[in-house]
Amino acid sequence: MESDQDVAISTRIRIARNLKDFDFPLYLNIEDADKLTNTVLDTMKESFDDNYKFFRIRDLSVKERLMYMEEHLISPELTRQIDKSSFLLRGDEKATIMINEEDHLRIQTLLSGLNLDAAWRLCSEIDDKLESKLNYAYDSDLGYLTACPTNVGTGMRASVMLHLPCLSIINHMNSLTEAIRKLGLTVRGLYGEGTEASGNLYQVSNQTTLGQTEEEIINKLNKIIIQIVGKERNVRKYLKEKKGFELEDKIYRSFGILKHSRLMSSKEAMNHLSALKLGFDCGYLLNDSGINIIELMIEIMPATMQKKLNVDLDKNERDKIRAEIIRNHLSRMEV
């Protein structure tokens, strides 16, 4: 079976909740919110084993809000409320539990290659446990409430992360986004809602929450995320047979950079390092050292690069940093 992962990268579900008697978090005074907090803790503690680390904003540094962000694990938004928000993390980074985001609760879990059922079975494993517990606010002809009207029903966001080299090379993405807005989904960049895309990673998922079930949104989801992976699979055998010398040449251009620059932008280095992937994956390169370039393009991201090194660098430090550390990996390759 053809692996799914040379294009469909990552599956995430995040779910909101909010608990009935607790004012949205935006309207929260501290007090309240610290309240709401320790209340979702004791109930971590009845119905959870101890596999969960628990961080408040405010307690971390920017560089560690930041890492968290750019790791995917934690959302933009509970980064800018530094005194209310917290959240508990699992062991195994598959699931986060934000409180105090824009709803008091955002479950989410976050799974690798297209896992959509898989991810919700372990998001609604979750929920059940909290929800036995915790009085959320629920309408029985609307669903669970939440602070956005857009997340009102199920409370589901269920995105796929796409790797679309082929198809932004033939400048399909414009096309793409439309017809898939067309279909009730949407696209997003590689923080999602309001980000850009960057190494030609996107976020496809969904955008109604009301009128329909879980099931109903990740079938949906499941079905144009194989048709997309499948279009894009196509451009690349297409590019191959009739332009294969220009691949191969953008291919090794981009290696030839990456493997000699001395210092290198996030954005350049993003670019460059989606068409080693490419290459990787349309086999004109050998990943005979093993390199997973998703991990490499989070590890170059500037919060995660300083934390790592439990260092403050200006632009030109990380670039020359960037730089180094994707010629060290690149070092181990044979061409």
The other form holds:
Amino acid sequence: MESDQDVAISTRIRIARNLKDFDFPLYLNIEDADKLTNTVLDTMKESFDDNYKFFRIRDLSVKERLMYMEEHLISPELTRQIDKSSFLLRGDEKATIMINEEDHLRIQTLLSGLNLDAAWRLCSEIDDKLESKLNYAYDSDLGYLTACPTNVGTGMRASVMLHLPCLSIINHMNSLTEAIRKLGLTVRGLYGEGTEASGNLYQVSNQTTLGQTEEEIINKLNKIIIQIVGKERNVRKYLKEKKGFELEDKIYRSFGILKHSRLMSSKEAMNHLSALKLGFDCGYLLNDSGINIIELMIEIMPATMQKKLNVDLDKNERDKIRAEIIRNHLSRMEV
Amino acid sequence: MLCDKCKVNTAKLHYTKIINGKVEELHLCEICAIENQDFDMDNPFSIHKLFTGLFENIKDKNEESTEEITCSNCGLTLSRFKKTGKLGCAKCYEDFNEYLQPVIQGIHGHKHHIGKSPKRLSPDIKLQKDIEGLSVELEDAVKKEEFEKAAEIRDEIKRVKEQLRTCKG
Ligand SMILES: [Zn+2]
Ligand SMILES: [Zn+2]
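Next, give the form predicted in complex with the partner chain, keeping in mind that what was shown is the form predicted on its own.
Below is the whole assembly, all chains and molecules, this chain first.
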């Protein structure tokens, strides 16, 4: 049986907002950056009853910053202006409000599966609450004004993370990426711009932000994602029927390596975990101990691993501990 | 430590790069770091670079006529913007409008925002938006040859325009 997260893993929407009375973050001095931060925090206190935790980047260790990045809860950009930036993380980790990123506010929602409507609703709700007290920089012609003209208008970037191992096996990713780009969308690896698609994970998102409503952007993205998901599922079915033995072999080899390795780089781990997930989703392997592969992929990222264990590790030690973590997770799996 | 490039701001970002076996170090402030993204190992392909290229093309076209344009609010110069690709404040959009318009059109293929707008818009922007909305309705009514309805909408537009005039004082 196909789970609904067999291909579409998660949905993320972020919107950029700026306050009228402040220069954009890059040109703010630290005092004004703090003033702006306090204005936002006051608004949060007045308008929000959900439980948010507040973090200043300067109070976090480098490892902690990386961990939040690896979990996609904050953007890399947020950690570049150490003295000015901070973020609020909702208790359930479904929403982050980043303060003094490239823009004054970046509101982000992160939901599992393909869930664009709900992610947009949540994002827009938070936006409304903030806007009830804050004066946004808005122009009736250009919409929400942003530090970079590439984001002006809706200020919205909607993206869906996809697991596409079989489209990769049949070497279809290049032409698919090309086709998606022609439709005005962007395809990137797991950690954004320029990162390679490790673990066969891809993020597909809208490229432009001006001239369409948020709903139009989301509907278009949704339609295309559904098509890609359908393609991946078809190829899975095809490979299972026509090349079932080869596919099964690939999956079991990966399983064997994951179950018995003593040293494992994150790149190697990502590729084998991708095959393992495929094994679960195609019914070659039974996930009886309920392993969440995507969570495991994040758990073995360098910073997250070191933060959780609270130690500094060199590469060789990391590869050793990574292999150990994976073996532990798979130890209860029967074949 | 001062920024290696502007020698004004404090250096916040530190880079090392090995070129032909020689280690090169660079200490930059946040603003200069953005101009130097090719030095940034974490960001081998930067979409920003792509767009600054776009901004620079605009410069070439207008080269003869340009004297430096400066934002009247934040003091950012247009040439600085062309280097970083980042504007300084909301007012920059007005003061650099002539240069930004073709850039924005080039990036997005559109000139006008039609999505969400703040609920607490200042009254004149709100009225302006109302007029735009009514104009679309009017066009639609004319197209469908619903002339009675069209006349009603036209009166409504007149009324809102009058309101806008008094509101602007
Ligand atoms: Zn500098
Ligand atoms: Zn300005």
